[in-house]
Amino acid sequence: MHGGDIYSAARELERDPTEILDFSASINPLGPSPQVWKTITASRHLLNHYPDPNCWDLRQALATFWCIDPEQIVVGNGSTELIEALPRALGIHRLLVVQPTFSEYAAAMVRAGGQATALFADRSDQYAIPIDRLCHVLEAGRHNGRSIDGVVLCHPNSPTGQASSADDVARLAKATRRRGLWLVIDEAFADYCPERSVLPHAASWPHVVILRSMTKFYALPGLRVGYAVATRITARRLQRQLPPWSVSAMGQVAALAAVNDAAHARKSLRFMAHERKRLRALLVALPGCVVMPTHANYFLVELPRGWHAHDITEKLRRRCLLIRDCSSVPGTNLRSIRLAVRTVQDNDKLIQALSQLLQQRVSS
C-alpha cells in the first residue's frame, strides 16, 4: 500500500479530508510555491484546450535549470508513469533492486513480464546503501544465480532516507557501464540533499536514466508531474512508450511556475533543515524508538519491542493521523514506520499522540 490516501481514511472515519493529518506522504510542508496558485488562476483558459503533448515550455525551463539539452528530458504523469514505461523502453528483463525501497520498481517489472531480484541493505548498518556490495555483484554479472540487465537505485532511498555520496553513485555508474547494464537513479527526494545528486553530470552517461518528481519538494502530488533525464537517444525511446497528453495543462504550468521560484525553494530547504533536526530530537526521546538517519523529508522509525507497526498505525488513524506502515516492505521489520516531516504544529501533535500511545503500553 502507498501512503497519501486521505480519502479512504476520511470515509472510514466519517470526517472531512481536511481534518486528516497525513504523515504517510512526504510532501513539502510549506506547500506549493505562491507562484503556482497565481499561474493556475491565470491559465484557466487552457482548460478549453488539449495540453501541450511535448511539454515544451516546461522542458525548456528544466533544461535551463540543469544546463542540459531539452531533448534529454521526458515529462510524464508523475515519475510512476516513467517507472512503468522504463522496462519496455530500455528492454530490461531482470532488474536488481536495493531493498527496502519503493515497491513500484519491482511491480513495474512484473507488469512488463520481467523479474526483479533484491539486494538487501543491512539493518545493522542503518540501511546504508551498500555500494561496495552492489559493485561486487555487478562485477559478477549475476545475483542469486540470475543474470541481470538493469539496476535501480532510489536516492535518497524511500523509506529509509539513506543516500550515498555523489562520488559513490558515480562509482556505481561506472560499474554498470563496464557490464553493459542500465542504471536507473530515482532522485524523487534529492532536492533535499542537492550535494548528493548526480544531475546534471549523469545526463551525458549513455546507460543512465535519472528520475525526478515534482510531487515531493514542489508539493504538487495532485497534479502528477515527473520527468526523466537521459541521453537524447534514450529519451526518445522512453517518450515513445508514453501515451499522448499524459501531463495535464495545469500540471505543466504549475510545474513551470514551481521550478522558476528559487526563493520558495530556498525557504523550503531552510525550513526542512531546522524542523527535521527538531523532529528527530523529539522522536529519539520517545522511549524504545530507534530513528534512522535521513537525507530526505521523512524518518524511518522502529517502534519499541512489543509493538507492531500495524497496531500503532491503526491507533493513530483513529485520531485522524496517517502514518506509513512499513512492516510489509521487504527488508524492514514488523516495527517499522515512516513519518513525514510536516509543520511544527502538526509534528507536535504527532509526537504527543505517539507519546501517549507508547505510554499506555508501559502503564498497562
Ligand SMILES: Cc1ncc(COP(=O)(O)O)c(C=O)c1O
Given for the second form:
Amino acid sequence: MHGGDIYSAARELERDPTEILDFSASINPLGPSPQVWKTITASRHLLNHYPDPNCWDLRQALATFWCIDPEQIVVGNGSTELIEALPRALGIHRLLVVQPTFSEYAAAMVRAGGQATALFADRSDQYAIPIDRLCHVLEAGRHNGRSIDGVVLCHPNSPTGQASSADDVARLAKATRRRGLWLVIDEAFADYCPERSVLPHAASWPHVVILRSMTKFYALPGLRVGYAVATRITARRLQRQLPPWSVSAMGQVAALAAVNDAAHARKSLRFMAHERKRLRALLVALPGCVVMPTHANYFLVELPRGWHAHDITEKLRRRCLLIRDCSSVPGTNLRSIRLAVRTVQDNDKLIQALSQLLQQRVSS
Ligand SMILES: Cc1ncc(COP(=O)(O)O)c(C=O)c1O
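Compare with the form predicted on its own: the form predicted in complex with the ligand:
Complete assembly follows, chain above in first position.
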C-alpha cells in the first residue's frame, strides 16, 4: 500500500477528493512552479500529437541543470517505471535492500522473477543508514549465505528520513565496484538535502544508477515524471526496457518548466527548512511521541505506547486527514507513522487532531 490515494478516501467518506488533506504522500506544499501552470496552458496544442519518444528537450534541460551529457539521462513515467525496469535492464537477480524502506524495490524484483534480501537499519540508532555493515556485505558480495548482484539505497530514505554523507555513499560505490555489483541510489527526496546528493559526480561512476523524481520537490505527482542518471552504456540498457511514449507530452513540458524555475526551488527550500523545524517542535511536544530526525519533507513518528499506527490512521482518515501507516514496513514497529510537512495551516490542523485523539485515550 502506498500513500497519496485521496480518491479511495474520498469515495469512502463520500467527500470530494479536494476535501482530503493528504499527509501520506510527501509533496512540496508550495505546489508546482507558477511556470508549470503557464506552460501547461500554452501547450494544449500538444495533446493531439504523440509525445516526443526521446524526451529530447527535457533531457537537454536536465543535462544542463546537472552539467552532464543528455545521453546519460533516461526519463520514465515516474521513477517507479524505472525501478520496475532496472532488474531486467541490469540483469539483477538478487538485490540487497536496506529496510525499512520504500516497498517498490523489493516488489519490482519479485515481479521480475528475482529476489530481494534485507539488511536492517537499527531502531536504536534512529534508523541511521548502516554504512559500515553495508560496505562489509558488499565487499563479501554475499548476504545471508547467498550471493547478491546489487544493492539499492534510498537516499534520503523513506520512511525514515535518514541520509548518509555524500562521502559515505561514495565509499559504498567503491565497495560495489570492487565486486562488480550494481548500486542503485534513489534520490527521489534528495532535492531537500542537496549537500548529501552524489549528483553530478556519480553520473560517471560505472555500476551506479541514480534515480530522481519530479513528483516530490517539483510537486508533479499527477503527471508521472522521473529520471535516471547513469553512464551512457547503462542509460542505453535501461532505455531499451521502457515502452515507447511512456512520458506524456504534458509531463515533459511541465517538468522542463519546473527544472528551469530556480526561484521557486529556492523559495520551496526556504519554506521547508522553516516549517519542518516548526512542525517538529509541535510533534515533539505531543506527549509520548518519538520523532525521528529527517533530511526530507516528512517525519517518521512513533506514537505513544499503547497506540497502534493503524488505529490513529483510521481515526484521522474519518476526519479527512490521510497519514501513512508504517506499521507494516519491515523493520519499523507497530506505532510508526509517516507525516508529510504541509502548509502552516494544514500542519496546525493535523497537530490539533492528533493531540485531541491522543488526549482522548489518556482520559478514557
Ligand atoms: C523513495 C521513493 N522513490 C520513488 C518513488 C516513486 O516516485 P515517482 O514514481 O512518483 O517518481 C517514491 C514514491 O512514493 C518514493 O517514496
